[in-house]
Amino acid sequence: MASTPVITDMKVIPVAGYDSMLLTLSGCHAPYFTRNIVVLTDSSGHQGVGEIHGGEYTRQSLESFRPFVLGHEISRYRRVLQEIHHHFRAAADDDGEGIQTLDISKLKYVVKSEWAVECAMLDLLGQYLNVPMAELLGEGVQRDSVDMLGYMFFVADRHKCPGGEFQYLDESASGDPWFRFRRNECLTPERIVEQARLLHGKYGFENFKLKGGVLHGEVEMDCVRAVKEAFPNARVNIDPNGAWSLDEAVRLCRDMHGIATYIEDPCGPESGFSGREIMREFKDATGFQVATNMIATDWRQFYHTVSLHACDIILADPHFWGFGGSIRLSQTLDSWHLTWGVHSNNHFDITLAAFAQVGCAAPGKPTPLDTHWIWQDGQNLLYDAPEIRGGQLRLPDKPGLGVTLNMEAVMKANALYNSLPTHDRDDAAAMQYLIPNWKFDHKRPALVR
């Protein structure tokens, strides 16, 4: 007889939802992002959720998992990932590499779309034990908040664009001031001040991240200078997604001590060094801390950057680690002195619940944690999405996940996925209607051409 409740259903949903003209080195965000959903139901009625990364190929991946989670007790979760992985074979193009260069179709490879299905079990789980899931992670509820940073970026005009399949959504009409000013033209020092102002008076951000490898790195330093001035009491911090070269990243940052608090992922792979050995030869020229999410996106990479002594802060994706994984990770930082934190991309509501779940079960003091929801703030696929006050992310006081889904507004977000051309992110279309014929290099800021 089965001890806990058993997997009786499974469904994965893709989905999408509307995203601002952001730039990165890797180009410019689409009108839409893509994400795919997870709902589990089980024996008991519960109902368990998980959110990934878009597109096909990690919706495939999820549907081929099927025969591994239906019919198995949610408490027995584990075995199910080790069925997984013990069936999982590397895509052909699937080098190793990661994502050190930021090439944008490797991504799809770091994260691993089994995360979501450890989501959504842990999630009945919680409901079954009436227990938080940060209280099934590592030793537990390490706090009942978590610091989050507002996640600045530079944003395109997005008139330049025809419309069609890039028509960016106009929020001209809103009574919101962070709504207004998030799908427009955001190019100066004065702009990202201005949006560092209407994050803070929104969400009550006291730190700041702004994504560089946009503009010319003296400009972007220029930026960071600007908020620094606006918020002195803040942390500041700069993720070019190693764009600039050794040389480059040592001239700009060397005096910015004082301003910037870590920077993140300066530079990479460059001369046939890797990316973590760059890293390090920055740390040394510098003195500065140094975050990554590139060149540290698993276990032996992990291994790699920190026999080198590459970098301080880890910020560990629970969608690139899994969720144990993710607090395995933080444990191990914290008993070496070093910072855990996580990485974002472009999400749903499921995601910053799940981020207030790994973020208040992680031990030591984590960095404040990254997240694009401001971005989509709205766009809500939970009747009680979670909310940032004051710049902090509060663990849900349900168990499991914490969260209930809305049915209704994800089959919306499904019928948009359905109706868009590609379901893959490609950040080199929007940009080659601000740059004709315009191409992704690692080495040079998308608007350096």
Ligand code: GKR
Contents of the next structure:
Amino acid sequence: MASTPVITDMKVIPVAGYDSMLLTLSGCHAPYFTRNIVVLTDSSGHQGVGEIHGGEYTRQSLESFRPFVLGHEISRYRRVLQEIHHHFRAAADDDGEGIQTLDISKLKYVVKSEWAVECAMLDLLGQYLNVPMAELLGEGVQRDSVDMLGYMFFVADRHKCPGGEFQYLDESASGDPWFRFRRNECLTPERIVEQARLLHGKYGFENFKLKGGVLHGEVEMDCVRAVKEAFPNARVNIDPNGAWSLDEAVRLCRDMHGIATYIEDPCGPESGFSGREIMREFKDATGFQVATNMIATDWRQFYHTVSLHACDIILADPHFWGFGGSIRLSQTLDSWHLTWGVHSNNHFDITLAAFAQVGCAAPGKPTPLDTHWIWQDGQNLLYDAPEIRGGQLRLPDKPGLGVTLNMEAVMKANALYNSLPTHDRDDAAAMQYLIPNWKFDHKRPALVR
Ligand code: GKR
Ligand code: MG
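Follow the form predicted alone with the form predicted together with this ligand, if you could.
Now the complete complex, all chains and molecules, led by this one.
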């Protein structure tokens, strides 16, 4: 029987990059974020890459996959994934709650590390067959480029931190106006509009999402109004990660028709009702379309979400759902007249390339895709990082993932990782310099204490 190349080498390389003091319900981002990179080599000499969330739990899971990956044919990637799933055992402290309350310590259980292996194997298979990875997903390539959104954040004042391990990047000398802006405080509607203008200028975004759950809901809505006023044709959306109670969410959103296009995770579990039930009540009360990356992060949660008609837009992060899984979901949603999109966390350009592949393979009309890349842009691990132009990400005209790894940059990011005292995301640490003794409370915006 004719055979395809086999995997001869698997590297798992933890890496770190720099971030801004981005605020969310869970606190604020540390000066560094971490990721794990998988590099596979096959017997034809090709290299396949995948990127996934950082942290020791994910790194160790990836390391444990080695026996299921090495020596296997790239065309049998589904069997490799099956084997990994067959041997999977849930961590003792994984209670299955997922990220329904944005408890960041549980994100590592929603992320499934094997999807980095899937990505790298599809990259290799695409190179072998001389087709882009998107051609191997679902029904194949649906478009040449996909709409992305400008993912806006409130940013805290980094000067309040003492330096040392809390030293945030200073880009004030950069020649790029967006780079100069992104590391500095941004907490008012005026500054948020400035953020939107710079993002539009640099990347051409026509659509914006504001990360809420930080200030009082009224102030956040003023920001949404101000952005819509500055960009009347834009789709503007706000995502407080379930921080608002149902009553508050209804009160805040009732008059936002024509201003916000949809609301992402406005509320969550309360009074003994699940987040899915409460989101359905929010939809009934306001008539707003609702998106989520919190209450439907796997097929079982999805079943309950659609049974209740709780959501219209599911943000299917391929790091949660897998590449095949994310596209399977897009097919299902499209045939049910629901909408597919992609959720993100901080990432390097390998994930951006992966988003181009899924975004161009998803049937129907995806909602513009999330990406945190704008906050990382410039810290490239690829020689040929995809670029967002005119608000769109193009499918590379090359086989597989369509990118070439810059090993020198990867090893530099690995050295940064190794120099860090901790590798797991902790959004509460830097908050202590803004509000002493600050503690996460999933029903109180981060700066409302
Ligand atoms: O980057 O802090 C962040 C976001 O708040 C992230 O943790 C969320 O998972 O981007 C995400 C979202 O859309 O909910
Ligand atoms: Mg969200």
